[in-house]
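Next up: a single chain in structure tokens, the form predicted on its own.
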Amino acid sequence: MAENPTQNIHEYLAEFDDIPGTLVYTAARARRGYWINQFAMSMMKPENRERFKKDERAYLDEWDISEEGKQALLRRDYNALLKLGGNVYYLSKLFSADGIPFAEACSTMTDMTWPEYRQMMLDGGRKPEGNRSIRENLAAAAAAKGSN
């Protein structure tokens, strides 16, 4: 990202959308996901986990969460929850309530199985090549297609 002290904040924040596979947690996302995150934090209390496990839908209906958000929570669709403003550190309370380790839950947000994800992390994580810019990836793919 180019540093420009006079750059509009909205233009600056839009540049984050160019990072492949990454959703930067901005103030706008925080506002949008407020109730999802409040629900997730409620999982810290044993009595709330018990109520949730007894009837997930009924417990979710107590929260001011959109239907889209409730469906994503019921499916444990963490990518959708992140797009809806969920914060992975708040959502980790739900992972824990489900008895799933943090790294294993993170693997569900990728196109890898848990063993593949674990090995990738043990090998040093994602390689930076191809993971820096969506625009650059599209340009490189177009150039490669044009040279064929």
Second form
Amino acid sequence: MAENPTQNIHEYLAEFDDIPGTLVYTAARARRGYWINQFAMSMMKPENRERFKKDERAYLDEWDISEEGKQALLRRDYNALLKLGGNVYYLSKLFSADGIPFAEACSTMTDMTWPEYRQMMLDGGRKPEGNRSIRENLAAAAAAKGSN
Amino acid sequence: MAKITAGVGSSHVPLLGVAVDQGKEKDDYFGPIFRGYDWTREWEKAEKPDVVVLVYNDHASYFDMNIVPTFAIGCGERFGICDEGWGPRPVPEVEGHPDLAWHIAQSLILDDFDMTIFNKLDVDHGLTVPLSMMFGQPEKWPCKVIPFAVNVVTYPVPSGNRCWAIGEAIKKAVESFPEDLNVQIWGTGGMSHQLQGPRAGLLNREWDNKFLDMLESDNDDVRHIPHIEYLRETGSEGIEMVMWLIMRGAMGKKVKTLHRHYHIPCSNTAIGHIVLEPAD
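Having seen the form predicted on its own, please provide the structure of the form predicted in complex with its partner chain.
Every chain and every other molecule in the complex is listed next, the one we just looked at coming first.
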């Protein structure tokens, strides 16, 4: 067996907060977002989709989801839902219920319109440069400021 | 005796399944992707594997947050096709190989891998898209399939090192199965992609190709890439590539590359594909 020292869980998790524009689906988020995600799973059944579409608020009231979570679901505010512990594979059941392509739903989480996002993907996607580390970005910005 | 004769790595983007099901494989958008699989489809016709151990992840289709197994193996006679919200894909049912699957499960448990066993299991695009990419649209899949599901959604997901090691244990298990069987192992998912948050759409051609180079190498450095590197370099969903390491671990020390293909983009995702043969 090759050497692979066990990582400290706190250090392991802390690194995730350094990634720009990304919320890693940790156990803490999974726990917080449990009912948001289980609600989203319920959208796989046609009869549930029908009831949801008829009266979204009434359907959401059947679930143990916070008011903040319900509002974010009604607004389809996916960045807010990620913060509340939603996971994109679960939330995608709502994209399907709404009849919008996965990539279009992704674009709503960025600062681009759907046509702009689609063009970015055709052009080779978002570049990793400047998107790897918040810490590194801040250091680079500070260095640039210092050299002015 | 049974033997693992080859390993295949492939993306499993759902849109590829749509392209197959709707006959778009040759259009301007999908043509460059599917042409990279032409070689493999011909090769599979000649190889005629009896069984494929297909490493994939469920995308909140059959599994929900109620159960999150790190490593699970399908030991049933057959596996249904998930309805992922727009009706099940029009593909044949997947036939299992319960004898070999249970044999692998037992061997892995004796080797200290605490497996979850599924008897009833429906499979989603993570498993059916690679079958379509490699076999096209047959009336019946040409081989039996053992689904091997990995949690790559809820963190912590298994380390690359652990994935490689379980691949080695799968090789050992297959080689101790008494029946003569031609077995392939496929690692699926990836390559770089991020489907969430303001950084959605991240792709990394350079890193993905470095990863493919590392798979072809005679050393096992690739197993030690930490999760944080996948996350920073390949997007939040690029972590699926750890599943390719199960395939690579089952190849032994040295491999021969038979085929390799890379294309950007397919929807949000970089498409990668590799065919390896053990060369020890």
